[in-house]
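In structure tokens, the next block holds one chain alone, the form predicted alone.
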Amino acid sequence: MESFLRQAYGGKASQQLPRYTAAVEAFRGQYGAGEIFLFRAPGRVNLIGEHTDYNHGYVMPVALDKDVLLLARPRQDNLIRLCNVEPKYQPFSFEIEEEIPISARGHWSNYARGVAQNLAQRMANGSGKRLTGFDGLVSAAAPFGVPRGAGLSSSSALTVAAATALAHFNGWQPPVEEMVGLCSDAEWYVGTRGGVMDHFIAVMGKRDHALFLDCRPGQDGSYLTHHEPLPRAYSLLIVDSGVKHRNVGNDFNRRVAACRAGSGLLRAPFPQTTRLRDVEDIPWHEIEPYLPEEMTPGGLAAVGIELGDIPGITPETTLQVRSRCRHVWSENRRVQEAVKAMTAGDVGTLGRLLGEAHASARDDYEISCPEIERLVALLTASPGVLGARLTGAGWGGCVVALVENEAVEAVSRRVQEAYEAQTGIQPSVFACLPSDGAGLLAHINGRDG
């Protein structure tokens, strides 16, 4: 077992061995002796490129070694049975059909249900093949699993793990975009919807690399992606503020609406505009005069600009148009500059860009909070830290910092102690080992120990 763990986790393989051994024993205790397939799907941290994805912009995420482990055994019928090493997640089962009843809101089974339903529908529209299910066990508990509620995409990792197992057992080998589409659509079933970034990095992660992703699909449905090597002498340090996301309601939706408003207002002077991405090559001083500081959907409708159906947005909602658009316009440029800096090995510029991205997210997009600001201040004041910023949707969650390898331990200790003293919250701090994307790690036959 240690050999394939080294391929997945490098020098951290020995730390993972007890986790995998316990998971195999738990699987056999639940389902009996026999073969076991081991799948994993990583969480992610977004290095730079925040709130650009739904504006058809650029992002640069990194796959984590914090992951969702799924042990599975194929079945001959269409039943899926899943249990979890964490007792609070109760076992469940369902049959794979083109219409699968959803479980209670927030129930962890819905991620597997969404994947199975969507794949069943795709198969019905294609080969007509009936899907077979599997018996499975999930291991995603701390300290090795993706932290939940921290903005590191634990739900997408579970979705991708389930999709990877189901695809393997049914001989489905789709292009990357189709697998990403399946997983992204599955989260519609659950009732949430983000961009495609989380699923792309979970599928396409590469050891020691970030993934540049252009979130605008081409006419053939493909996306432009390429991997960028991370600087070897530096680590990505992730600090969980302990503050759960405060956004998800109207705060997030108002920003989506403000960006749509900006696109609509820019369409007259710049007819090619469908998203803010379309004005990326136009200097900001030429764009700014067409964007008011504030506007309401009602005022926009009066000049023929409709925002579409956005929950929680009324005709009287005040939208901060100029500042929100300025963040997206500038953030897209920062991502492109970050790619150039990484290619050139210019870590100083990369660190500076992280700081500028944080300032823009705080001041123009206003998605920070006092706890995040304390963490960023503590990190940027620490020797060996080149830059730090909030990562994820905002209003809590995590901060990512670029830190010299030799300084990681000292910085981690200093930030933990100071942050707890200032807030009473003990933060989780870990250095990210950028990992490969989802896949089958190993096949243990019935005779293996």
Given for the second form:
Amino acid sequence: MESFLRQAYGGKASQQLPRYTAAVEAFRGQYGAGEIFLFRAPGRVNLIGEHTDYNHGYVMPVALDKDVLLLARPRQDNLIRLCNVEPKYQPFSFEIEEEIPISARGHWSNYARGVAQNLAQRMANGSGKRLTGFDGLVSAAAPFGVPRGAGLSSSSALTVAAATALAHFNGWQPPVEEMVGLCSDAEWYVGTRGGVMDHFIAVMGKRDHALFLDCRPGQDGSYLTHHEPLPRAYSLLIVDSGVKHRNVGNDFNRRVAACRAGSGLLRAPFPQTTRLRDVEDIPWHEIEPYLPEEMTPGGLAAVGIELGDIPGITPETTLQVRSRCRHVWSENRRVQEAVKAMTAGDVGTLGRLLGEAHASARDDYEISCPEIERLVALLTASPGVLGARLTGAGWGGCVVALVENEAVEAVSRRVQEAYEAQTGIQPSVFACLPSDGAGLLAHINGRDG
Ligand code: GLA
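Next up, the form predicted in complex with ligand GLA. The previous block was the form predicted alone.
To see the whole picture, the full complex is given below, headed by that same chain.
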């Protein structure tokens, strides 16, 4: 077991051994002796490029070594049975069909249900062919699993893990964008819909690299991506504020609506505009006059701009059009500058860009909160920290900081102590080990120990 663990987790492999051994034992306890396939899918931290993906802009996420581990064994029929090492996630089973009944809102089975339904629809094509199901066990408990509700894409990791197993057992070897499409449609089944970033990085992560992703699909549906090596002498430190936002849906959707309003308004002066991405080369002072500070969907409809159906948005919802668009416009530029800085090995500039991205997220996109501000302030005031910003959707969750390797321990301790003293919340802090994307790690046949 140790050799594939070393491949997946490098120097941290031995720490993972007890987790894997326990999962194999639990699997056998549940389903009996026989072969086991081990799949994993990582969480992610977004280095820079926040709320740009659904505007067809640029992002630069990194895959974490914190992941969802899925042990599975193919079945002779189309049943999926899943259990979890954490007893609070109850076992469930369902048949893979083109219409799979959804479970209660928020139930963990919905991610697998969504993936299975979508794959059945894609593969069946009226052929009546039944897909192969599997018996599975999920191991994603702390400290190895992706922290939940922390803006590190734990649900996308679960979705991608289930999709990877199903694809494997059914001989489906799709191009990356099809796999990503399957997974993001699956989350739509669950009731959430972000952009494409989270599934892309869960699939395409690469050890020691960030993924540059241009979120605008080409005519043939493909995306422009490349891996950018992370600076060697530095670490990405992740600090979880412990604050979970309770109303992400509505706040998130208001941002989506404001961006759509902006691109709708910019279509008259700049006719090529379908998303905010399209005005990236136009100086801000030429764009700004066309964007009111506030507008409502009702007001937009009166001038012929329809936003489409966005849950939680009514004709009267006030949308902060100008500032939201300014964030997206400037963030796209920062991602491109960040790529250049990384290629040139200019870590100072990269750190500065993280700080600027944070200020824009806080002031223009208004997705920060007091606890995140404390963390960013504590981090930026610490020696050895080049820059820090909130990461993920916002309103809580995590902060990511670029830190000199030698300073990681001291910074972690200092921030932990000061944050707890100031807020009463004990933050979890860890250095990210940028890892590979989802895949099959190993196949243990029934005879192996
Ligand atoms: C959430 C969404 C992503 C992205 C981020 C913000 O994580 O799932 O697609 O929009 O927010 O950058």
